[in-house]
Every structure is written in structure tokens, then in C-alpha cells.
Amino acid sequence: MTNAVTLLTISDGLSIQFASDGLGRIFLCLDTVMWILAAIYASKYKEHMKKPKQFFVFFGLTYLMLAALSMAANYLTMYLCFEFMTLLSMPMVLNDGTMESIAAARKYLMYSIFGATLGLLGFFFSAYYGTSAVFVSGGVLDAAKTAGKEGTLLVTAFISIVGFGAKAGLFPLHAWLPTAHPVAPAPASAVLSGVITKAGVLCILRIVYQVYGAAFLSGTWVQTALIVLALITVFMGSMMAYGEDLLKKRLAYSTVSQVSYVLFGVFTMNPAAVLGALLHVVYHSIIKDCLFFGAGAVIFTNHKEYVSQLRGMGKKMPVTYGCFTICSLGLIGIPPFAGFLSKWYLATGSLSEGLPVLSWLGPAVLLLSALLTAGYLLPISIQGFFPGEGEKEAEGKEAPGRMLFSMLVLAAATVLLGIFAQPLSDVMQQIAGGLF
């Protein structure tokens, strides 16, 4: 990064700095758009909240900290913004004030702080062995200082990446997601899944490509171990979602799986795979926000939370279910919807990398996960619109206009960004190439 602005100098080598680069701008734009749509949706959903004023205060503060995280110019600034973002987003989880929401918020906080503490380890080593106080594409490690210390640095890199992976739902620090999402208000669930998990992805991208460098990590046991963890998470999340009846929890397990699609591309350290990862950051955010908005609309309007209660609901909520179906097709990866192109680049990038076993195992796991995704999403739409003769249909009505507006925008984006993908793909390709 160049032209970094120093907000506060703590001591030599320790400062709070902000700067703008392509990677940060993409995340900032994504955060902003998703937050605006979530705010519009929440302006009506607040009637279903216990403490709406408290929700909107922390909703706004969390966005400000995510914006700061996107513009963080060095490791220390990134870490501090990440921690504050966790603390400010936690009250959204416990908004209902029930024992279940308090327990979920506590779990979210514990996992996030523990993960960030592991991530802090990388700061000490990168500060000592680095040549730059700010993030640099290709990494900041000093070749002279690191000579003979490669083993130690690989261990610290692995621990740091897994630590920040907690926010992204990477196994084994994923358990907070299916606990926090079902108890949080639907707008909070949407941004937790679609946006806040991507804060972990951003930190991992910075560490892999702008602290340690892909050249240092590529081909090592760290890369192999991280890819294995990502693939385990992809498969495990899909399997757990497939067997879950609580709708928001099913979507939460889906997030565990889908965000690790992104991490798989990041860890493959191949330009095509990284392009796929960056595209999936955007596509998953759009799609998963819409899916959670749909789930929230069913809860808000018809007070139904379980998939088994939704038979025939598509006839009562055709717009909501139409948006839900479009985004489900995108998440599965069916062309021409958004989601197909990102998974295409992830698969082709993995195959071209030539990693033993993993180069073909990765695409195989992604394909299996796509089939499972179809298995846990499409039946919701099919049974919603075609409940079957003699089946008892659920009673219900369509969601309010403000909630439908956000869903319609995201569903339209799922279609348009799939059909007219080239402009976004060109931008992402430039950013991905600049990381190496």
C-alpha cells in the first residue's frame, strides 16, 4: 500500500494507519451496499425486535468498523479494527435478550476473540522479520532475517490464518455460526453471514498475500493443511445443512460451507482460483443476504421457523419465494446465475495448480457440495410452490414492501451479475493479479 495516512503513532514501528487499495475498496463497496439494503429491510423488521434502538446503534457502529477494517494499512490496524468489529457486532446477536441469545452471543465472542488472539501471533513475527510497516503485495518478509527461520514463520503463519479463519467459519473454529445465526434478528443474521464472515476472509487475504507472501507459503505443509481444512469445512457444512430442519440454522451451516469455497481459492494460491474466491465473496454476500431476508420474511409475517412447516408457503408468498429460489440456484452454481462463474474459476484454478491429489480432490468436493446445496435448498422452493395433492398447506401472507424491496434488488443482482459478469470479473482479475 502507498500513501498511507497515519492516524496515531504509538512508537517506532507501531502506528494506526489507513490506506486505500483495490482489495480494500472491493470489500468497502460490498459492505456499504449490503448494509444499506439490510437497513431498509430492518426498518420494517424492527417491529419484530425486542430492542430496535439498540440494534440500530450497534448496526451502524459495526459498519463503521468494517469500513475501517477494509482501509487498514498495516497488521496492527487490521487487528484492532477486527476486534472492535467483533465487540460492536455482538449486541446484535443478543438483541432478544433471551437465555439462548445470551449464550449464543457469548459463544460468538469467545470464538472470535480466541481466533483473533491466534491471529495476533503473526503480528509480532511479521513486525520483527518484515521490511515494511504497511501491507505489500508479495509479502513484507526480509529474506536475510528469515534465512534459517522458515519453519518458525510457517508455524506462525498457519496459526494466524486459522485464527482469523474463526470469523470465516473455518473448521475447527466454526461452531459459533450455527449457534449465533438462528437467535439473531434476520437483518443481523444476513450481515453476519454475508458480510461479517468476509472480514475474516479479508484478514486472511492480507496475511497470505501481503504479509507472508504466496511465494513463501506456496508448496509448503501450511498450504496443504489449509486446503485440507477448507475442503473439510466445505463438505461438513453442506452435510450439516442437509439434515437441519430449522431454516436459519440450515442457512448458517450453508455459510460455513460456502465461505470455505472462498478460503479454498485463497489457499490454492493460483491467480484463477483467487479470482474465483474474490468473485465468490461478492456472489455469496448477495445470495446469502437474500436467503436470510427470505427466512426473516417468513418468520416476521407468518411466524414459522422450520422447513417442515413451510409446505405450500410459496403460494402465499410468491415474491419472497421467487427471490429465494433465484438465489438458491445461484448458490448451487447453476448458470447463468451468479455463483456459477466463481465456482468455475475455483475448480479450474485448482486443476491447473498441479497439487498432488488436492488438485482434483478440490473440484470433486466442490461438486459434491453443490449437489448437497441443491438437496437442502431446492426442496424448500419445490414444496413451497408444489406441496402435493392431499398435503396440508401452511397458512400465510406476503412480506411487507420494504422487506421485498431488498430481496428483489439482491435477486436481480444474482441474475444480472451472472449474465453480465465480465465487468466485475475484469476488476477482480486485476486485483487478484496484483496480489502475487
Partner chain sequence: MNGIGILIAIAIPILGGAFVPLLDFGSRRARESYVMAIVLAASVYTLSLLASGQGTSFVLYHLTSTIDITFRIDRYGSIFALLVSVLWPLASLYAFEYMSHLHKKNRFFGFYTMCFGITLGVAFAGNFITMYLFYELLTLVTVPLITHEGTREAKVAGVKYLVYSIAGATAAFIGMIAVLSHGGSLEFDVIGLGSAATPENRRLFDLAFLFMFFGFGVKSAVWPLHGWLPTAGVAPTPVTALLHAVAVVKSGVFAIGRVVYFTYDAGYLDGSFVQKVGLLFSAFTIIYGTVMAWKEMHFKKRLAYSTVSNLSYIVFAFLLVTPSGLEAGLLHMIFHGVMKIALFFVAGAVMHQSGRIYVTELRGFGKAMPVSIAVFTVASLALTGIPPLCGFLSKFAIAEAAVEESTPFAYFGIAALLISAIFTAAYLLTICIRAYFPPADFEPWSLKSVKEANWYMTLPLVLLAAAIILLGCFPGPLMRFIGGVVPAAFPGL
Second form
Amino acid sequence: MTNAVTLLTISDGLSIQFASDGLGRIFLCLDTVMWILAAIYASKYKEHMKKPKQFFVFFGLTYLMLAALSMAANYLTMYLCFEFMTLLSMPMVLNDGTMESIAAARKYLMYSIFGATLGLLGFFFSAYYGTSAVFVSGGVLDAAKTAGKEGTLLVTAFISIVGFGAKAGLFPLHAWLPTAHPVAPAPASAVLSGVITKAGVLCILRIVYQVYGAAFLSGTWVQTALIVLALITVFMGSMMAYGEDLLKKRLAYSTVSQVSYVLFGVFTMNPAAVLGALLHVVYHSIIKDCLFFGAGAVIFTNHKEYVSQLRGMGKKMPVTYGCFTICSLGLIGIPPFAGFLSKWYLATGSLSEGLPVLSWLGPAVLLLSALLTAGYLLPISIQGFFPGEGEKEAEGKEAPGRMLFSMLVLAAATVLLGIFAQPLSDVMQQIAGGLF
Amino acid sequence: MSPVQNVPAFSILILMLCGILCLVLPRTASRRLADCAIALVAAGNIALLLYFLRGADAYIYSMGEIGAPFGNELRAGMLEAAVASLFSIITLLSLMGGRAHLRSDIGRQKVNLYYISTLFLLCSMLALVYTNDLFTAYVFVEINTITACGIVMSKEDGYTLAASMRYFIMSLVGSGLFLISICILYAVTGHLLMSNIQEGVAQLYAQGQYRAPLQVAIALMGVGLSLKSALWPFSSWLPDAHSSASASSSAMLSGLVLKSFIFLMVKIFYRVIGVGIMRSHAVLDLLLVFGILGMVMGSVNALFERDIKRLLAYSSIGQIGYIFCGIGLGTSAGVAAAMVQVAVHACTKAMLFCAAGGLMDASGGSKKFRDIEGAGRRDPYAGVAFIVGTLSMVGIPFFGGFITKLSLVQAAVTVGGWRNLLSILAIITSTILTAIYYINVLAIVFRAPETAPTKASEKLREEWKKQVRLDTEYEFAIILFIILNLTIGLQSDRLMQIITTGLSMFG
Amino acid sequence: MNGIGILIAIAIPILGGAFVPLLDFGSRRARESYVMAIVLAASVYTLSLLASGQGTSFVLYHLTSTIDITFRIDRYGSIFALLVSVLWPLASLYAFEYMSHLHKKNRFFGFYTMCFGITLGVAFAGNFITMYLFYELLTLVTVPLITHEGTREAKVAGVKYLVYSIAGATAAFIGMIAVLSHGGSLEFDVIGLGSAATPENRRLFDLAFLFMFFGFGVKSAVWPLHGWLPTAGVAPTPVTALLHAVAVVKSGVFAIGRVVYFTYDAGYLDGSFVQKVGLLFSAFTIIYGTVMAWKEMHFKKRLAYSTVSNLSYIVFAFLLVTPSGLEAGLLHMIFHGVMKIALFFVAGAVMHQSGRIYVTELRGFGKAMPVSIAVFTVASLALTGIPPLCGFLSKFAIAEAAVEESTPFAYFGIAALLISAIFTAAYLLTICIRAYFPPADFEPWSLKSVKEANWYMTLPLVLLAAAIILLGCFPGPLMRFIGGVVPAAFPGL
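Instead of the form predicted alone shown above, give the structure for the form predicted together with the partner chain, please.
Zooming out: every chain and molecule, the one shown earlier first.
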């Protein structure tokens, strides 16, 4: 990273620095766009909230921290922003004030802090064994100092990545996600799932490629283990979503699964796979936000939370369900919607990497998961529009305009980014290449 | 021969003479005589000590110029002079400190008798310090016992009579054992003068003869004298005797009488048996183990006491344990540590008993904790004395108690094996327990009036306000005791030098 | 600079404090003014000594031919003296308000002030015997403070404290004398055992080290000798805050540092069996303390267990026996003092204003006592280790020192540090959540009678929070001051 701006020098080797590189800019843009849409949505949804003022304060503060995180130029700054982002986003989860939401917020806090603390381990070691505090593509480890200590450093790398993976819902630290996302107000669930999880992804990207370096980690047991964890998460998330009746929880499990697609790509450490991962970051954010907005619309207007209650709802909420369906198709990976291209690159990247077993196992799991995704998303749309003979139809009306606006924008993006994929793909390719 | 060399003999004689005179003199005169005699003796012995410090050697003083082996001998060295001075000074201070109680406890008619007992007591202690003849030692041991009982009994109430009886009987058992031991030694070596006996014993040991009788003699002498100096478990007589007696009696008993027997024992070990033989005898281990048990058990018992004088008595048992622990370690560092404790404990315990007397006075004569609450504020001298005593017992530098702890620990860490570990554990345990019960006493004694005012303390406060000002003699005595304690704490180098040189002159 | 200045610095609070119970103050104002005057005078004077008097020494008395009572101002002692001098005036101000509703104030402030002087004595001691003198006096002068309330609980706590402390001090004393008797030096300007450490003596010196480590480890609350600290939580808050977060317990770790770096040295200890023992026990204590804190529901006892854990951070850092270890330990000594005293003060303010003593009772206090809870949050975040607050910096320093050492025991310590960070978040941040985000069924009028504490208590809190932030962002001068220890403690370097 060039031209890093130092905000504060605490001591030798410890400073708060910010810089903007391609990767950071992408995340920043994504954050900003999603936040604006969610704000618009929330301006209407707030009528359903217990403490709207508190919500918006922390909503805004979380965005600030996310922006800072995207621009973080070294490990310390990244860690600082990560922790503060956790602290500032937690109050959104407990907005309802019920014992359940407070417990969920506490769980979120604990998992995140646990994860961040594990991530701190990487900082301790990279600060000592690294040549530069600032992120550098290819890694910062000092070859002379690390001689003989590779084993230890691999362990710390693994632990740190799993730690930051907590925010991204990586098994085994994913359990907070299905608990926290459903109880938060819908705009919060949307950004938590769509954007904040990607903050974890960003941290992992930085650590893998710009602290330890792909060369150091590639081909080691760490890579194997991480890919295995990602694949487990992909599969498990889909399975759990398939069986879940509470709509927001189903979507939360879906997030668990989908974000690990991204991580799978990151861990494969191959330009094509990383390209797929970065594309999926954008696609999944757009799609999942829209899905959550839809679920939130159902709750807001019709006070129904369970999938089984929604037979025939599509006829009552056509726009909402329309957007929902388009995004579902994108998530499953059906061309020409956004979501196909990312999965394509993930699969080809994995196959070309040449890892034993995992190279073909990965795409296989992705395929299986796509089928499951279809299994847990399409029925919602199908039953919504075609409730079936003799089934009780749900009562309801369409969502208010502002909420529809956000959903429509995102659905349109899903279509457009799928058809006109080239510009984004080129940008991402450049960024992915720059990480090696 | 320098004139000061006559001091030992004359000290003993003067004290005896004055004691007899007190029989016929009226009360105030006998008091003045006693004070002067003791002061004179103290001055003389200090002069003798200075004489040795200037580089003189130990010498033998034949009584009446009749030579050995038929005559009687005294032997004076640096250590003896120091101990004798200490005994005299403490006796004087104890008398001063407890004077008020003499008036109230003993009654005007019999005060003379008290002074007689005291003078003979000091006389016998000095004799034990200086004598070079075993049988003379025995004679004065008996005189010591009788006069000690005397000063306990002189306060006539049921407790003291019962206590002194018990003391007397157990003491006599001790004396008896001591006598048997002397008889054996005499039978085997044919001498009564210590130096002569030592030659005989050494000879017999080298030839391997009479081993068994000698072992028995040493053992009996150890046990006999231990009984009299309250080594645990032979100390059961002590709490009653020391707690029921009048203040100055308790001070002298705890501070001095026990020490005189210990000193005699050390003298016999060095001069009669000989250091080499002593170190290989099992009796030292026995003394060590019992000393350690005493250190712990004495403190444990003190922990549960609710009577200030009994607490101090049990504390004495614990402190005596330190001395035996030092002796039992079997090294010269250990004996030096024991001697330091002799000096420090003499000053400290005597001061505490006098102060306890003061506390009792400020509490209507009661010894119980519930009555002496807050007494430290009513009688500030006693309060300060207890603070100094506690700091000394806990082992804070600048006070005498630190020096004893220091020397004992130094002795313990330089010895090897199980003795090392056992004594260290004992020191730790005993320090903790001592700290607890002394600080508890401080808390009680300094309790502010507004908390827990019992009916008793209300009444006492009223009475105290009516009472006349404190006895100046008592105040003076307390101050001097404190100065003495601090002197040992601050000038310990000089003290250690006296002890080590004295010990080397000893045998 | 005349060395007698050191004696003056120590004597002002001791003598000034000793007079407090004896004088009859007409009003609360008079007593407060007197006490604050004494404390400020001593603080200012000490700080001036630290600035200008580095390296002075002063032999007060030759106790025996081999033992002196000596005072010295060296960098290591100055750091401790700095901490104590800055915090005492704040704590006294807080105590004035806190004690206003309790009794026996004269006695309390007498001992409280004397404690200041005695702690300075520990800091400025020039050899072990002098330090031992003040260490024992510290125990004696704090017992009445613990038993102040006079309840049965308080007396039990006092006796427990006394037993543990005297046991520890005596064991340490024995270790000291063992070192002295076999040729080691107890003077703090002589580093290491030197020629006395022959292979034959090794076992003895190892044993002596263990005696001193565990002896001083009592006050440093090393498991299993920590038991007195949570029980002493019944004492009035100014006592638990200042004494059991700053003065008494830091004396313990200070003493261990003296043993490790000044009596023994890196050459002897590095890689030795006793170092491993020390690292193991301190790492275990880090975890033990933090888990017990998490389980504990009594507010002050929770903070007491937290202290147990954090003290072992310092002990662990010291036992790495490297320059970075020494600096890291000292950094945490100062930072933890500031953070923990802030936390205890808030706990005390809550107790003082509302009578609540359990963490489960603190719902909604964020609105009722905003300043206090805000300070609590800042201090909690700092203690958890969130940058850029000071707690992160000291944790980082300790971890870096361990990474540098790169032995399995050092790594175990890093793991303990991280585990402790997680639990710290759990037992502190949940309090903040409860205070700021009470559940929906919480009734605000239930806290109507609870008001924020007055300026006597909130001013120290705010200053401490500011310190936590500033020390975290601008630690440079302090770190340079601490760095000055290294040349003295590592003469070969």
C-alpha cells in the first residue's frame, strides 16, 4: 500500500494508518451503496422499531467504522476498526429490548471478541516477524527472522484467520449468525448479513495475502484445513437453511453458507478463484440485502415471520416477491443473473489450482450447495405465487414505497450486473492479480 | 589482678548481705536498699564487661584464695559479664515497673520479704552465671527455685498459691534430675569443678569408658534444666505461675529466671561436657524438636487466650522455644542466635508484663480482654510499650526482635538437612501466629471508646478520670525498656561481637 | 541532591498521617484540608525528587555489619513511586466523599496516609532488608484499613490477610537471608549473584528464589496464594481501590521484579527450572483469576479476581527475564493501576449512591449515573485490550516480549493472555451492556433516587479516564522513562 496517511503514532511500530488501495475502495463503495439503500429502507421500517433513535445512531457509527476498516493500512488499525465496529453494531441487534435480543447481542459480542482476540495473535507474531507494519501484497514476513519458526507462524496464521472468520460466519465460529440476524430489525439484519460479514472477509484477505502472503501459506496444511472448514460451512449452512422455517433465520443460514463460498475462493489462492470470491462479495451483498429487505417487508406489513405462513403471499405482495425471486435465481447461480459468474470463476479457479482432492471436491460441494439453495429459496417464491389447492392463503398487502424502492434497485442491479458483467469483472481481475 | 575482677564475687555477697539486712529494715529503707544494691551490682558488672571489651581474657577467681580442687571457683568471661549486667538491669527495671502493684498486691507488712526474695533471686542467678563449680551451681539452683516461688506466692491469693505449688513441685523434679546427673559425673570423674570435669569426660570418652553413664548424665541434665526453663512439654506450670503473680514477679520470672537456667545449661554443655561431645549427642536433636514444638504450641495456645497475662505467659513458652531451637541446631551460629534471643526476650517480655500491669490498673484490676478494651488509650505508656513489643515480636527491623529472627534464620539456613527445613517451617508458623495474637491485642487495647462501650469500660473510664497521675517510676521503667529494645535493634553488631567472643572464651 | 530528601519524602506522609488520629479536627473540611495538604506535599516533593534526584542514595543506618538500611532513587523504583504519587491525591479526594457517611474517619485517614509514605519506602528501598522493613510495615498499616467496618466479615478478612502476608514475608525473608549467607548481595545496585552462584550452590539459590518468589507472590496474588484478595473486597472502596489495585499488590510484583532483575539476573534465571515454575504459575493465575472473575457476581469481588489475573500478567512478563519483558511488565504495572483504580472507583460510586453490590443489579445505570458508567466503559475497553487505549499497549508489549522469547512456556503465556482477554470482555462489557441497554421491561423510575456522585468522586474518575486515553495514544514519554531501567538492570548490554 502506498501513500499511507498516519493518523497517530503510538510507539515504535504501532501507528494508526489509513490508505486506499483497489481492494479497500471496492469494499468502501459496496458499504456506502448498501448503507444508503438500507437507510432509505429503514426510514420507513423505523415505525416498527422499539428505539429508532438509538438504531440510527449506531447505524451511522457502524458505517463510519466500516469505512475506516476498508481504508485501514496496517494490522493494528484494522484490528482497532474491527473491534469498534463490533461494539458499535451490537446495539443494533438488541434494539428490540427483549431478553432474547439481548442474549443474541451478547452472543454476537462474545463470538466477535473471541474471534478478534484470536486475530490478535496474528498481530503479535506479524509485528515481531514482519518487516513492515503496512500491508504489502505478497506478505511482510522477514525471511531471515522466520527461519525455523515457520511451524509456529503457520499455527498463528491459522488461528488468526479462523478468528476473523467468526465475523464471516466460518465454521466453527458461525453460531452467532443465525441467532443475531433474525432478532435484529430487518435493515440491521440486511447490513449484518450483507456487508458486515464482508468486513471479516476483508480482514482475512488482508491477512492471507498482505501479511503472511500466498507464497507462505500456499500448499501448507493451513490452506488445506481452511478450505475444508470453508467447504464444511458451505454445506452445513445450506443444509440448515433447508430445514429452517423462520424466514430470517433461513436467510441467516444462507449467509453462513454463501460467505464461505467467498472464503473458499480466498483460501484456494489462485487468481481466478480470488476473482470469483471478489465478485461473489458484491453479488451476495446485493442479493442478500434484497432478500432480507423482502423478509422485513413481510414482517413490517403483514407481521408474518415463518415460511409456512406465507402461502399465497406472492399474490398479495407481487413486487416484493418479484424482487425476491430474481435475487433467489441469482443466488442459486442461474445465468444471466449475477451470481453465475462468481461461481463459475470459483469452480474453474479451484480446478486449475491442482490441490489434491480439494480441487474437485470444492466444485462438487459448490454444486451440491447450489441445489440446496434452490431447495430452500425457490419454494418460497413458488408457494408464494402458487399456493396450491386447498391450502390456506395468507392475508396481506404490499409493502410501502420506500421499502420497495430499495428492493427494486437491488433486483435491477442483480439483473444488470449479470448481463453486463464485464466492467466489474475487469476491475476485480486487476485487484485479484494485485494481491499476489 | 585488676580490682574490677572482684566484681563477680562481691556482687553475689553484697546481694546476699543486703537481702539479710532487708529482714530487719523498715519498708521504705529496705526498698531503697534493694534498689541501691541492685544498681550497684549492675554498675559493677557493666564495668566488668567494659574491662573484657578492652581486650582482657577470661579468668578464674578462687574464692578465699584456696586453690583447686578443694576450693570454690568463679569464672568470668565477656559473655558472663554481659548476661550478669543484663540480669541486674532488668531486675531493677522490673521492680520499678511493677512497684505500684507491690503496694497493692502484697501489702505493706510483707514488702520486705518480697525484697529479700528478689535480692536472693538475683544473687542466685548471678551465681549460676559465674560459678565454675557444679555443686555450687546446684545449691544456687535450689535457692533460685525457692526464691522464685517466693515472689510468686507473695501475692497471696488462691491462684498464686496453687500455681506456686505446682511450680515448686515441677521445679524440684527438675532439680532432682539435675542432682542425679551431677552425682553421676562426680562418680565417674571425681571432680566438681567444671574445667576439671571436662578434662575427665574428654579422657573417658577417648578411652571409650563409662559411655552409658555419661550419656545418661547428659540426658538427665538436659531434661532437668529444660523442665526448669519451661521447654515444651515441660512448661505446663508456666502459664499459671506467670499469669497469677504480681507484675514485677511475672516480669522477672519470664524474663530472667528461665534464662538463668538456660544459661547454665549452655555453660555446662560448653564447659563440662565439651562442645565436640555435645554436638554428637542426641539430646540436641531432642531440644531442637521440642523447641520447635514449643514455638508452635506456645503460640497456638496464646491465640485462644482471653486473659492478657496468660497470653503473655504462653507467648513466653513460644519464645523460649526459639532459644532451644537455636541451641538444638548444634552450630555456634545457633547458640549465638539463642543468646541474642535471651537478651531480647528478657527486655521485651519484662516490658510487656510491666505494661500489662499498667493496663490492668487502667481497667479496674481485671486481666480479661473484655475489660482491658481501650486501656491503651487510658494508659498511653502501656499502649506504646505494647506497640513496641508487637513490632519487636513480629520482627520489624530497628527492633530487637528483628535481630533474633535474623540470627536464627541465618543459623537455620547454614545448617543442612531436615533441621534446616523443620526450623524454617517453625519460624514461619510461629511468626504468623505471633503476629496474629499480638495485633489482636493491639486492636483491643486501642479500641476507641465509641465502639462497643461495655458497661464495665464506662465505669472504668469514670474511675480512671478520678485516678491520680501515673506512677513516674513506672513511666521511667517503660521508657528505659523501650530504649533497651531499640539499642539491641540498632547496635546489634556490638551485641553479636560480645556474644561470639564470649562464646569462644566460654569453653 | 542530598539523599536525605528521600527520607523527607517518606517521612512527610508517615508522620503527617500518624498525627491524624491524634488531632481533633473541628469539621470535615479541616480534616480533608489537612490530609490533602500532606498528601499533595508528599506527592509534589516526590515528583521533584524523581525529576532531579536519579541515582542518589542514602544510608540511614548500619543495622549490622552486613546489613544496612539504605534508600536509593533508581529508575525501577522511580516508576513505582511515580504511579503511587500521582494516584494518591486522586484517591484521597475520592475517599473524602466516600467516607463521609462512615465512622472512625480519623483513624482511617491516619492509616491511609501513613500507607502512602510506607509505599514510597518500598519504592525507594536501596536493598532487600530496607524493602522488607517497609513491606512488613505495609502489612501492619493496612490491616486496620481492611477491618475498618468492624463487621465479622471484615475481621475475618483482616486475619486472613494478615496470615497470608506474614507467611509470605517471612518466607521471603528466609530466602533473603539464605542468599546473604551464601555470598549473594542484597543491595540493588549489585546485579546478580556473581561469583557466589557456583554449581554446588545452585540448588540452594534455586530454593531461595522459590521462597522469595512465593513469599512475595502472596501480595502479588499468585495462585494458590491469592485467597486473601477477593475476601478483602469487603473493605471500604478507597481501600480496595488504592491498596488492592495499586499500593499493596503492586508492592508485591515490584518486589518480585527486584528479586528477578536485581538480586538474581538473566544469566542465572534464563532457561532455569525456577523460571519455568514462575512462568507456569503466573500463566495459570492469569487464566484462573479471569475465569473466577467471570463467575463472580459480587461487583467488587469480580474486580478483585480481575486484579489477581492482571497482576500475573506483570509477573509473567518479569519472568521472561529480558529487557522487553521488564519494560512490558512495568508498563502494565502502571496502566493496570490506572485502569483498575478507575473500575473500583466506579464500583464504589455505585455502592455509595445506590447501595447495590451485585453486577446483576446494574440495569439502566447508564442513564442514572452517566459519568461513572462512561468512565467504567472506557476502563473496561482498555482492560479488555482495545486499541488505542492504554491496556492494549501493555498487553501488546507483554505479548511481543513473549514472542521474542519463543519458548513453549512463553507461548503458553500468550495463550493465557488471549484467553484472559476474552473472559475480561465477558465479565466487564456485559456490565456495560446491562447499564446502557436495559431490557424493554425495565422501569426507569426504579432508579429515580440514584443520582450521579458529586465532584469529589467524579473528578478523579474523569481524570483517570482521560489518562487511560492519553496514555494509550501518547505513551512516548512514559515509555522512554521506563526504558531507562534497562541499562541498570542489564549491565552487560
